[in-house]
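Consider the single chain below, provided in structure tokens and representing the form predicted alone.
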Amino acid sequence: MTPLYLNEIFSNSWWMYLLIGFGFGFILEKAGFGDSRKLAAQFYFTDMRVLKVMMSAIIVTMVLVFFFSSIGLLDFSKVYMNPTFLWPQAVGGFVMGIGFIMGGFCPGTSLVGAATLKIDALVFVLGVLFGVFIFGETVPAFNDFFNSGSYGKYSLFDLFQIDAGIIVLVVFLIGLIAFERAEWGEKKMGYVKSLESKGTTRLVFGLTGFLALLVAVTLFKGQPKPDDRWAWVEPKFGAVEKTRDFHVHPKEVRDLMIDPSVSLRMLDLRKEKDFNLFHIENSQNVSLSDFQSAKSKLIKKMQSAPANRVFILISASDKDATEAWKLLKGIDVLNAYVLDGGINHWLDVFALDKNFASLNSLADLSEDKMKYTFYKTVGSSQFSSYPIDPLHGEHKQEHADYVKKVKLQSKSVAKGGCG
């Protein structure tokens, strides 16, 4: 069944993990990775090996998890991604670019020098680890500028706000461009290559026309939409929407309030009017089309939010928030719940001053509409949007007359790169 989440597939698969590095440090070894006069040469424009195999590497990587992605093979929602702290990475790159001029190895090469113990590559290592090592004593004096510029997992159709298919076109088209360039820059330096056989020279236009394909099917196709990726999940979390697992009443939802362990926020869905008229004090006013587009800056945040965050879903009954936490089970929101009845429940449980609202005996509850007539706009300024007694303050939950339902979890992740 699609799609094939591969975290799970290799999760006991240690043998996979070894044969995968051995095999990665194979291929950097024949391709000449571990010679640092050979890793240099790039920067001089004689031997551009270095930037033909990233950029072959990144290309078709990027090309095949967009392609799978959109005929459903697999769920980029669920592919780890270094967060992007935007200038602490900017300085990184550019001392690492400094060092790999120096040294002649970037980290990961060096381990490749290393292992068929080259002297330059273990000297190489070496001054790594004392790097690291001065870097972890010296990190709290510049925290702060550690951890600025952040934007969590970030993307170019994140930054340009445009379909996924566009940008693995132009990229594709930029690395024919770089090795178009390349070959040129070497020609010009003077570099002679071994004489490349026909066929070979067969093969790398096949390919490359082959990749081409694939781009062409990936932008056609485009990536799968939030509805989309529910019918992926609904035979794991089709019987917890029967059995309202994920409803939480609205006293757990009170006490999840004053609960400093947790980071509570809770969306509501209504519209802007109902929400104005009353709402939960701290609450948000969102709509259900945030939840559906994939380009939505609520669902970036949601996605990177921290490991005790939890999100309680709010509508007038509860229909449009228990759609919107289908959609986020989908692209793998954790730690989302719904109001369980809506602000409809949460008014009967705390109930609302009756010189300012009054129960409406005919209000069709087959739709997502309030069951209550407002008189006045009382937004949250009244005690039933903060049901917190001032006097005895903190809730004993343990004598709690509901049954708990929210329980915190955090994705597992397999981290990975090369440097």
Contents of the next structure:
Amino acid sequence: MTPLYLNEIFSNSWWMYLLIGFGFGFILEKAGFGDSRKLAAQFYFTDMRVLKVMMSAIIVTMVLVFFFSSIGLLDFSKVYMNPTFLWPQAVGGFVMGIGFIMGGFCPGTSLVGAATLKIDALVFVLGVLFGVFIFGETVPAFNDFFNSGSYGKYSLFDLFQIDAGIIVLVVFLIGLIAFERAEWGEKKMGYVKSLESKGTTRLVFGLTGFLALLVAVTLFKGQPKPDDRWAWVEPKFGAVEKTRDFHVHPKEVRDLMIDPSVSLRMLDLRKEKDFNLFHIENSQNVSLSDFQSAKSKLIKKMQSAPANRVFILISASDKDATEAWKLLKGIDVLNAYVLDGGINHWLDVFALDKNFASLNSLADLSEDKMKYTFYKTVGSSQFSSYPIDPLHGEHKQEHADYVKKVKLQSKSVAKGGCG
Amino acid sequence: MNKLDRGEHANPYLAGILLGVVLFLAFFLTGGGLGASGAVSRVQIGLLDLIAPLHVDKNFYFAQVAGGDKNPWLDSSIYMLLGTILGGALSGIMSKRLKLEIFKGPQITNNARLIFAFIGGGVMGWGARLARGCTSGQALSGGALLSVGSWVFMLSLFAGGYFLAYFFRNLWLPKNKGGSV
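Shown: the form predicted alone; wanted: the form predicted in complex with its partner chain:
First the chain shown before, then all remaining chains and molecules of the complex.
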């Protein structure tokens, strides 16, 4: 299935945020979180409400997100995930824990406490306002620390290098164990609970079973792979082999090499042997399989590339390069292009003397093979690997006899509620 | 919703499940999660911008929200903040909990409770900005997406709370229980 991208419809509607906030506040209050005593009780093991509500909310959201992602209705890469800044998060979390036990609220719960006119909550909110003010005034003094341990969008399944479904299962099971322990602990501490109706208990168990089913489906289906993701965008870009909107003429690539406004990366997909015989200067030898796994280092690097980075994919003609381009389009790597006609075309245009290679008329170009036969290994030592005349470095544009295809695109940055 | 009976607190698991559905809908419909401290920070910067706009422009941290022509009030998080307050108030009204009062442990005075609420709020506000999010934005939203930093944050938060709970026991516990924890 194709993602619905409902966020493109609703993310600009103020009433949607109002509605979501409304549900958030209503449930927090209903759960008893407007009462600082209930919140603080978590830290004395007398009422494990905070753990129960938070952990079950995290589990439900996690299961739904990764289930919808696995069946292809939700594009996980388009969901805003807080970037990881390890050290400030660790210290900030610890500091907040201290504030929690002193003040009895966290910022969200203090809002619902204040909404139900609890004076301690109102004073707490004033304290938060003061605290964020002091932070703004003091952060210039420790800005380096504030930005330390930066890992970007970094998830537990990136850390452990395994399928997200396995982490989902583990967190789900840890949650169930934690709930069982919490019930046991409360009984031991002699906390008297209000009687739960049998119906509620049955409903909770029923929903837990349903979640277990979703976890199983998520595990079985797995998260979308680059192939699946290309299928999502195929209606939009499927005709690219005919239109060649993303196939860049060798001369444009040559001009990009000396364009100070772009940071060019050339990725050569040919076999190492062909690459060694001849390649474009500063190009990097990669293989098509690097593009087929969403977890490969190359993909990670490409996804976190700076906004002015342009990738040029190179193969002998351009079949493999186009395949790689499709996979990149699926995972939303912007500014990826294909060297039109590949190295063969490059040599046609730039290797005027061809003193190291000759045309082989028998080569089967449909197989993305070299049509040149090399007399010797030249690597990137020849002028044709970096065909820029040092005396005429500024020769671009004046006589650009090709159609320019490269247009720098930048991502629209998704925002989070707590940023 | 007969499970959320009037006047009582909801079953915590059921409340958690519903909260999880709301958080999922936030991701599914808006692409982002829940949050509170970000909006509170905007309110603070917005107020400061009314009083001392030049000071806001000079501080890079404030300026990124309200520097120059930027309007700190026009942001989705502000609508979410309003919704949170309205939702909390409605639930409070329905459960007859909307009442001007102070909740505190049995051992301390009202004034002591309010002083600690202010200090705790201040510490928490400062920490929330350092961690780039609060219990809602980091622990809940980031935790559900399995963000490494959010899980580190969550564990640190509970570590901080449990670490100091003993020293602040008189704030919350009755006298006879104070020593036994």
